[in-house]
Structures are given as structure tokens and as C-alpha cells.
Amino acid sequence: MNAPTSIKEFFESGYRQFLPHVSIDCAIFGFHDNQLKVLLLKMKNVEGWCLPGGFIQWAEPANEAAQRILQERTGISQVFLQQYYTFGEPERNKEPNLKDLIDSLNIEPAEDNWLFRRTISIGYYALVEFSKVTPTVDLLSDECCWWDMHELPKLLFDHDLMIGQALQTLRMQLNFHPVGYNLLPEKFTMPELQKLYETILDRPLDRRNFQKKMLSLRILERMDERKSVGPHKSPYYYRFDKNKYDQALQAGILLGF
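The form predicted alone - chain by itself:
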């Protein structure tokens, strides 16, 4: 079945393709200019922003739906994506903002329209390399762009809670799974890797301790090339050993940040 091509069609018959009552919202994190950023959408004719999201097709597994939504909004696939929470408050999507959108589009859905009913959202977070992303709007939005986590705009529905929960989960995961492969370029210095961890945790880390912990994981390869950053400052470049990195993701680690 073809996807709806207009908002009117989506409101009137989207339930034929998508499972009602269950949606997916993705907190997509990127790292750029030493800032942790999250990808947000600006809904048409509505004052506020939201996370990229969508519904699950009737015969589609939830994880595949999340990957599809991620690829539609970023243009990339096969990235780290993890389910982190289920948001199920009864009134979570009962906002006047949705009515404002409907009024501005001159459509008149029935009061029992499938989009007005209680919806439970499955939250996923993704880690992507900033430079590879092409932010792309969806049917209900007219802007899609990155926002610094310290300068977020007004968020719709319960998406402030979603972002907070995603960041809390990511911070906890730093203790048990490596991060960086999907957030950093192919080669990077140890200070750059440390800055990534400090940005996510929002606090400084001891340089020697951090380097010792990361090297103990045996997931890094030191390259012969150095980065010239000034007199007497030429740190080595590193890169991840993809096989060992994937093994660490599967088996888990214990860092204790």
C-alpha cells in the first residue's frame, strides 16, 4: 500500500496503512563543534517543535519502523538505534496544538478520528555522525534541523520528557557500552573522544583516568598520524577497531563514569 501523499489523506485513511494507538518517536543525537545536538521538526502552522516520529505499518516490526523513520528524516541507515522507554500517559497527545494544525489546513476530521485517540509512543534514541545527515521534513512539518541540547526551543506534547529520558539513558549506557563510532569522524584524537564523553555527561573527566579506561577496552587503534594543534601539542589520531567495537556492544563493558 502506498503511503499517504497529503495531510488530508493521512488524517482520513492513514489507519489503513498504520497501526493506530502506537507511535514511534526518535531522539536522534549528533555531535558537532563540541556540542551535543538533537534533530527536531517544526510542525506546520503550529508554535513548537517535536522529535521525528511516525506510526508502525500493520505488518512492520517496531524496530524496522524506527529504522525507516530514522532513514526518512536523516538519509542514513544502519546506525546505532536503541529502544529506551515507552510513554503511555493517557493525556500525552491531547494538546490544542494538534487542533491548531487541523484548523489551519481547513480539514474537518470526525471527533473519533484515529489520530485523536489515546496513543502510546515507543521511544528510541539514535547516535549519528552529524556530517552525514541530511535533515528532511515529513508530511506534517516544514522545518527539520539540529538544536543544541542547551538551547532547545519550545517542545510539543511530552517531547521534553522524551529528550530528557533519552539523554539520561544515554548517560547510563556510557558505563556499559562504548559510544563514538556513530558520533565521531573515522579518525579522532583522544582529547576529542574525551570531549564527546564530557559533553554527553555534562561534566569534566580526568584526562589520564579517561585515557586509561578507554585503552583498556582494546577497541581503539592508534594511527601513525598526528594532529597538529600547536607547539608541543601533536596528539595521535585513533580509530575504532570495528570488529572489537561491535563485540564490546554485544558483550557490554564496565567503565564507571
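Positions refer to the first chain, counted from 1. Predicted model, so just to flag it, every value in this text is computed and none were measured. Throughout, rigid core stands for the largest set of C-alpha atoms superposing within 1.5 Å between the two forms. Compared with the form predicted in complex with another copy of the chain:
- In this overlay on the rigid core, A59 has a C-alpha that sits less than 2 Å away from its partner position between these two forms.
Cool, the form predicted alone is there; where's the form predicted in complex with another copy of the chain?
Next comes a single chain, given without company.
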């Protein structure tokens, strides 16, 4: 079974393919220009942006649906993706009313169309490598791009709450997941890794203690190459050592600050 090919079909018979009343929304985080970014979609004919989302196919596990949605919007798979909260307020998808969108598209769904009824949304957050993502619009949107976490546009529904909770969860779990491994390119410098942590935690960290701590985890490998970044000493490149990381995980060693 493939994704619906038109909005009309989606409205009229989407419920045959998808479980109604339950949706998935993904806060997809990336890191670029020393800023934490989140991938957003601009809905057609509606003023406001929203998280990439979708519905669960009848025979599809929720976690796989989330992977599929992420794959469809970014082109990548096999990334860090985690459920963090399920949003169950009755009015969460009532405002704004999608009928505005509908009217502009020349389709006339009934008042009780499955998409207008109450929908509970399972929130996932993902950590992806910025450069590997190819932002791709979906059926209902006409733009898909990264937004700086500090300068978010107007968001639809409860998606501002969703992003906030996702970030809060990410901060709490920062100590338990190899954040750098998922958000940074293969090779990176210690200042870059530190900047990532500082951005997520939104507070400065001591450069020397950070380096000491990260190296003590024994999951990084220093390369011979250095990065040239200006008229001063050049930092070494590092990369994650998957084997050592797995060992550290086994041993229960935690990551981060």
C-alpha cells in the first residue's frame, strides 16, 4: 500500500489505509552554523508552520510509522528516533481549522470527515546529521526547511508545545545518548562538539573540563588531521569509535553533562 497521491483521495479514503484518531509528529533536530535546527513544514494556504507528521498504517507498528515519516521528509533512515510523549488534549487539532486549507483546494469533505475529528498524536524526536538531509514537502505542504530553534516561526496546533517538550526531553536524555554521533558529521573538532552541547543545554561549558570529560568516556578517537580555522592553534579532528561506544554502553558509562 502506497501513500495517497492526492489530497482529495487522502481526505476521502485515507482512513482505509490509516488508523484514524491517532497521528505521529516528529521533531527532527539538526545542527548547523553552531545552531540547533528543527525541520518544519509550511502548510499550503495556511499561515503557519508545523512538524513533519503523518498517520499509522493499519498493519504498521507506530515506531515504524515514525521511521517512515522521517524517511519521507528527510531521505534518511536508521537514525536516532525516540518516542517522548503522547499529546492527548481533545482540542489540540481543532485550531486552526483545516477547512480554510480545504476551501482553497476545491475539495469538499464532510463535517465529520475523519481528519476533522479528534486526533491524539504520538510525539517522536530525531537527531539527524544536517548535511545528509534533503528536506521534502508532503502532500499538504509547499515548503520544508530548517529553522533555528531560537527563531521559530508561527506554529500551528500545539506544535510549539511539542517542540518545547522534545527539547526538554533531549536535554534530560543528553547524558544517556551519543548526541554528537547523531548530530555531527563523521569527523568534528572538540570545539564543535562543545558548541553542540552548549546549544542544546543553552549554557556555557568550561572548555577544559568538557574536553577532559569527553575524552574520559573513551568513545572518541583523535585523528592525525587538524582543522584550519584561523590565525591560531588548529584543533584536532575527532570521530566516534563505534566499538568503544558499544563497550561504554555495555559498561553503563554515561555520556555528556
